[in-house]
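As a starting point, one isolated chain is supplied in structure tokens, in the form predicted alone.
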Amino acid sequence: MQYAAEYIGSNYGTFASDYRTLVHANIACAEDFGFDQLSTISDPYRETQGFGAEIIYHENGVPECVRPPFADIDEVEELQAISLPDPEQAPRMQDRIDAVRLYKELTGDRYSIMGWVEGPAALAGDLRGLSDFLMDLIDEPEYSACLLDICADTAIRFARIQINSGADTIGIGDAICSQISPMVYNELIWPRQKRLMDSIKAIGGKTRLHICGQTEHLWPKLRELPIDLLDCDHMVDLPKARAALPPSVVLGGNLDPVNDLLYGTPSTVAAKLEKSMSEAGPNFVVNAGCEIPSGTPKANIKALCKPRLRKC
């Protein structure tokens, strides 16, 4: 994201606030490095703004939500009275839809186009405030279930319009799940993720799930989701993930964005990538475990992309 913006001489704030910059930055990187997929992700606050949050843009940092819009909404009845945002009326949601459409207009079928939604838990944390949301999961399960339903419904609506606009894949960012216990995840979050993914699959989209950090404790239930591609962060043991998850699930990753890509060399990147490809088996997508940092040497990204021509 920030890397792509700076690659065309722009900045992160403009990338996140103007779909044209996002599109042209990602196309430039795709053409120069050989990426196979164009992404619409920029930050977590697209849907949050649709619920009324004020978002501040920073030139060289992630956009900031001034105050969670549900910070003072404490009762289930208050939640139930809330209307879902219309993705084609909420400015930042519309901006992402416009990005999908511009990708399609400029590149046709040359690339996979990945739309993006916040997963139920991630959006709930953005709307409620992360600390309050995590406490609610323990202390107020009925409230949490209602909030998570709102978030899943929002994601389904947003995903559907992106697919209808030209996206073939929907990325689902649910990073906070790595910090949630299996019991709470299984009871409250997994059913909403399942409903979201089933809806995406029903209209012909592919699903990509991104959960930062260590996800091993979630694998027993993740294997029951209709995931096409699962991102694996650098601390994930790829052989264990491959053994635990269905063979049909494509694993993506899992180079360390900082130690391997920012501070590595082309030769160390190539060596680490060979190791990852060997460990993950044939259903594997070359990638870093998470966001590639600003300042990563161009030669290192070229080394990351070079094996893409192999049947890996």
Given for the second form:
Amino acid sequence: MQYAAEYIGSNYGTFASDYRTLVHANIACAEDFGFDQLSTISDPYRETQGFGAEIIYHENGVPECVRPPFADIDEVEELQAISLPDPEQAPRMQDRIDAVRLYKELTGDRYSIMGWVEGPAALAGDLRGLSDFLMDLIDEPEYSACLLDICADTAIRFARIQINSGADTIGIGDAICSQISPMVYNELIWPRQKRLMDSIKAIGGKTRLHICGQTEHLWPKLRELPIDLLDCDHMVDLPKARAALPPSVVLGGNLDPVNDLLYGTPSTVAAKLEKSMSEAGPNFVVNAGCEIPSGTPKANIKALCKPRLRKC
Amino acid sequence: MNESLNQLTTAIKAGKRKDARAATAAALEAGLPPQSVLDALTEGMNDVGVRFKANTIFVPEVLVAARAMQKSMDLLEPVLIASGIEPEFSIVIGTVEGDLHDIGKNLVMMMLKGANFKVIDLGVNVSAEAFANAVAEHKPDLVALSALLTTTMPAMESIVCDLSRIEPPIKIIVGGAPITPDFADQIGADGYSADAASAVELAQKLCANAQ
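Previous: the form predicted alone; requested now: the form predicted together with its partner chain:
Let's see the whole complex now, leading with the same chain.
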């Protein structure tokens, strides 16, 4: 994201606050490097702003949420009284919808267009404050279930409008799930992710799930979700992931954004890619495990995107 | 072990903050030595660290345990100070410039407190200059840097580089979700840990070696 913004001489703050910059930056990268998919992600706080949070933009950093809007909402009854944001009224959600529409207008069907929503757990952490949300999962399961329902409903509404505006895929960012126990995940988060993905599939969208870090402890339940593409961070063992997940799930990954891409060379990137492709087998797409940092050599990203023939 | 000390250890392990506070109050009212209360608290947090490292518990369970520990410390700390019992080692900790995430840093901080370190928390988005100023002011035994975003790892490298010029030299440890041992070596850090419990072990080892 910061890389793409800087690639066209802009900055992260503008990329996150103006869909035109986001769209032009990502199209420029897609055309020069050969990406197959255009993304609408910029930061986690689109929906959070829709719930009333103040967001501050930094020229060269991730946008900042001044205060989680649900920090003082401690009771289920208070949660139940909250109205969901209308994506076409909330400025930052509307900005993402505008990005999808502009992608479609400028590129037609040349690229896959990926809309984006915060997953139920990620949005709950954004709204409540991450530490408080995680402690609520232990202390207040009823409250947590109610909050996660609100978050899933918000994501469903937001995803639907993005698909209707031209997105063929919805990326679901639920980064924090890797830090949650299988028991809590299975009971509280998985049912909401399932509901969200079922809803996306029901209107013809494809699903991409991004969870930062090691997700192995969640695979037994993740395999039951209707995931089309699962991002694998660089610490994930691809052969194990391939064996654990249904063959229909495309794995994406899993170069280390810093050690492989920022500090690597075109030849080390190529070698890592060959390894990943042989380990992951079919139904695999190449990407970095997480965000590519500013300053990554252009030659390394070209090496990442260079077409390769799979060895039989 | 005294019953209230047992209850304190059990409450910390289970993340029961009210029980931890009540057990601490009972132990202190009974006149038990504050060091024994601290030892019971540390035993509970050590157990939490072991289970976290073994992936039998995860971040939410550690957070509630750390919160219970803090409730106990709120009562215990003034008594420890009045008794002349002070932490043996101190550490300056912060999340590197450009990164606003604090959960990993807070976990390490709370585990260090549970192991009786004095912790100077600089918060998030901390510049090299702010780290250097804190080192000059507090003269810690260690500096700990945290990063969650891949995009802020270069900032970690830059801060380690700047802090490595400080005289007398200060030991620096690094950690965070995207950090690897290779990266820590590459940027010249003195140590890396993969999780909060390991960070405490690493800090104890580096501080003990420096004595």
